[in-house]
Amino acid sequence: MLKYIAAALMLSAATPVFAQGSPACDAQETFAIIVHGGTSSGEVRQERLDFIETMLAERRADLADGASALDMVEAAIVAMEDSGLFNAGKAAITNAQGFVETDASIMDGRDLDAGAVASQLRIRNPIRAARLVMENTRHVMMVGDRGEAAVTALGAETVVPEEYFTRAIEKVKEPKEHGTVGAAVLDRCGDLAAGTSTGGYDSKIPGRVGDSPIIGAGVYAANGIMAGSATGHGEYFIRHTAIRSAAARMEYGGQSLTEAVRASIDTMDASGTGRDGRDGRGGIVAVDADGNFAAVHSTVGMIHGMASDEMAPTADMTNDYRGKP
């Protein structure tokens, strides 16, 4: 009994642990993380793209030291959330009645297991909230107050709503970037993971979710083939399964990631406007498992960054604008 107490006691010292607990990662030496920070008519402050960029060098380093995709999707996200300077978490969009409602998920590739919430009052990050109810419950996603005061007990971290919204405190309009959050990571484990948080968009009905917790929709990670964000109006990609759409056109059509993120995008930004004057533009981040990377938008603008192993960080608007104004 000694001797295995002893042996495990030597792996602990030599093998470092994350946020979660998980072991660190060095199968290979690839790793990968993309982000975004939502669509943009054609403006957008330096300093969200500064943040980015060191938000990711945070985020290399991890992952260079063995850091779990999921961990690091949690880890960017968060940060984003907490930052003030997205649709999402501390700064998320009022809807019609004035108060925010938000909604996230994240999925794990190794086992596509995933969590998310939906229409949260008082949490004050909704990507944690949707990996308690991932890794704690029989469920993938919890909804409105009952939900929150399940994800509550599980741990989630509330705010006082009129003391920590700052678009709720400060009455502001709608931006003109519609900053949802969103995170792909492929691991030194070479498993991928993904997430997505938003305040959806403003006046939008109370109650409304968008795609941002639905799994196939606003998120998706499958190991050995791609994990993505979305970011845009949220019923086209639940009505299309946008990230999930391009995984399948990767795993059954042989299509490149950067082929197959085109393709759900194009076929979304040909739908025409809906009843709510609204169009099927938006854009999404993704990585494969080679450590390709994908931000893909109808849009003019994309915010978004990525590193890697092989790339430092770097941050964006618009790469691969191929669109409409």
Contents of the next structure:
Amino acid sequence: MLKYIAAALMLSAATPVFAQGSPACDAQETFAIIVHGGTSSGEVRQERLDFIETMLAERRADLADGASALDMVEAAIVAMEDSGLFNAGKAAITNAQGFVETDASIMDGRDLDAGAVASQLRIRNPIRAARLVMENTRHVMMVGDRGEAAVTALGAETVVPEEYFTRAIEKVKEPKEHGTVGAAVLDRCGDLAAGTSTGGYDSKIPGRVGDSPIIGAGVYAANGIMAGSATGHGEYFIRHTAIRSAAARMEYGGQSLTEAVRASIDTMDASGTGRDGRDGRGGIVAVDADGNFAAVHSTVGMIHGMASDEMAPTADMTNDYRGKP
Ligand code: ASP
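Having seen the form predicted on its own, could you now give me the structure of the form predicted in complex with aspartic acid (ASP)?
Whole complex next, starting from this chain.
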């Protein structure tokens, strides 16, 4: 037993090994992380911005040490899910019948591997469940009760919903407050990854699944191109395959990250009001293979933060961020 501990200590002294055991990257100096905490109609709780800045400082240190993009996407989103500050994990908002159903996804830009869960009732960290699907099954998405049983069998931690989900307990009605979370990361290997986690749109019909767990709509990552995460009215992001469309504009159209993300946001915004009276406004945070950022939104605000090898953590709400300084 002691031998194993000693061996593990020697390994950790020589080569940093992160949460999921990925080896450290040091192929390049450049790394970048961008996260969002959802769209906003104009008000932001300062504690959300403070939380993001503190969390990004930790991720920035990990990335400088060579942490993988995939591990950092998971770590950033787990922290936001557990914070009780966002519409994901602990503080996920309830559906029209007053109970929480969560959706999440994660994508690995190295090989387009992806995992997702939808309509989960008892999972503590849906982003971890999404990663379990990606790494331990032949499938991309698991949904509902049977999906939940499968990810629980794979090791996803469960909670007692009535005790854990604070907004369900308090029965808070905050129809204007969203707060979906997401992250997109470039690591020092040059690898890209992204993830998204949410309680979904307020007052959704039980069983409704939004864009957050849909690959290409609410999340996308492809090495050499970009990684991104979305927030907003999910039905539009699904119809427009919003983030994959942005990646395709870069891949086939030669557009810059910001041009491509802006085009996806503008196209949805221009498509008018849907049958439910909601429009296609929303936001996307993204990073490209060179470490450029985009944080583009057509809503009044989008809570987001970023950090890189060159940039100390910064969190803001209304900035429409257009490129690396
Ligand atoms: N996109 C999420 C959904 O439609 C909600 C949000 O981002 O606020 O489920």
